[in-house]
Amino acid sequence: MTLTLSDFVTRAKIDRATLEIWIEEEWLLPRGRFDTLEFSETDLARAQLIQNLIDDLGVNTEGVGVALHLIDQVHDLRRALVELTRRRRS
């Protein structure tokens, strides 16, 4: 399911220039330019994220980076690894 950048910031209770440092910060990468932004529910599940990390734990900016990207090195790795179990299954 595709979101517009609209129902996006509505339903990840977040203002347009939020979003905005977040796409700097490349914490979200959705697709589109700004004025055509199309979010999957995966970037809405991260936004979410975003908000848990720096509204229940406190994390600051640098800590909300430095976190997303452990979480993507997690995920790639986890990835991998199915893969890699995959192969050799076959």
Contents of the next structure:
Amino acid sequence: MTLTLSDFVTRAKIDRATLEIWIEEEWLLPRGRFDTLEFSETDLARAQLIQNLIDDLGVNTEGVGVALHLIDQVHDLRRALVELTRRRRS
Amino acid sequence: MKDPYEALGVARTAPNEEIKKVYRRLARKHHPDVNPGDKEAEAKFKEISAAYDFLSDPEKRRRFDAGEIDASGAERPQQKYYRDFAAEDGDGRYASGSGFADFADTDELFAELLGRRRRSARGADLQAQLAVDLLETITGASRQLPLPDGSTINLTIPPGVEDGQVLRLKGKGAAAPGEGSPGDLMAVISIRPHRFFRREGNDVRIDLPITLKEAVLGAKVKAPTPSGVVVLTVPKGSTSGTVLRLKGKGVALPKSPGDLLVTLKVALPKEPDAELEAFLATWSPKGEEDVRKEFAP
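What would the structure be for the form predicted together with its partner chain, given that what you showed me was the form predicted on its own?
Below: every chain and molecule of the assembly, starting with the one above.
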């Protein structure tokens, strides 16, 4: 399912200006560009993660980028491990 | 929910600032996205975030301390965690292979598993309408197509292209947001009709008017084809609707070109022709046939 920009800001409970900063920082990488951006459920969950990082974990702006980068790498490794496990079984 | 003070492990007298500090420390430890493989993390985070939401509301905290309310019903609405999506991550937009370059360099297996994902989000595919003349779709053509970045590209329009068909120009779409490859440019063909040629798949049709004299006596007439004028033999006694097939004069497919189908239309003189009328008035055809016999009841 894809969300338009206005659907996305409503569901993620953020304002447009904040979203623009997040995209500029490459914390979010929606598809499309300018006025035709398309957001996925993954983007929505990631926006909630960013909000959690700031509001709940107390991570500052600089830290959010670092945290996301490390989280992305953890998921890359986890996917690689899953694939390795799958191949070893087959 | 159990006692929110217990959930956070703070004293009932703890000031708001301390509660916030403790909560954030616990959240950093237990947030499900910081513990992607830990199924328990979600329940723990739910508990401490509910406790914190409760205690950070001064009114709720006061009434709880006074014994007026308990802490039930304080849970946050069910949240979806990023880890559940990242595990699937269909298109790898957020994958960051750069962190494993050292592994990828030394081991083929790791290179395959890790190295291929490198901020791999592709740029967006862009769409452009491309109006082409029907003739161009018959003979094929090449076109200068302006690109979004201001440059142009030479686009070959293959013979036989259909209305609405999409020509995909790899890598000519929008640049990628990260380090991925650019998207594609999708040129959507819309065909402008021709004054007298029509296409039926790979065959081309044309209606060719001939005079009554040419129809009756036969003639050699000039006829347009997509590749130029040819001389066409109209057989003696051709009637309106007779179709002549010119092999290979249709859509110029290299292996099996289409045909040109010429439908003859007998055209009577525009002005009444006294001579013709006089002749026909006296003309009595031998064995007149019933040309409308198929409509007979």
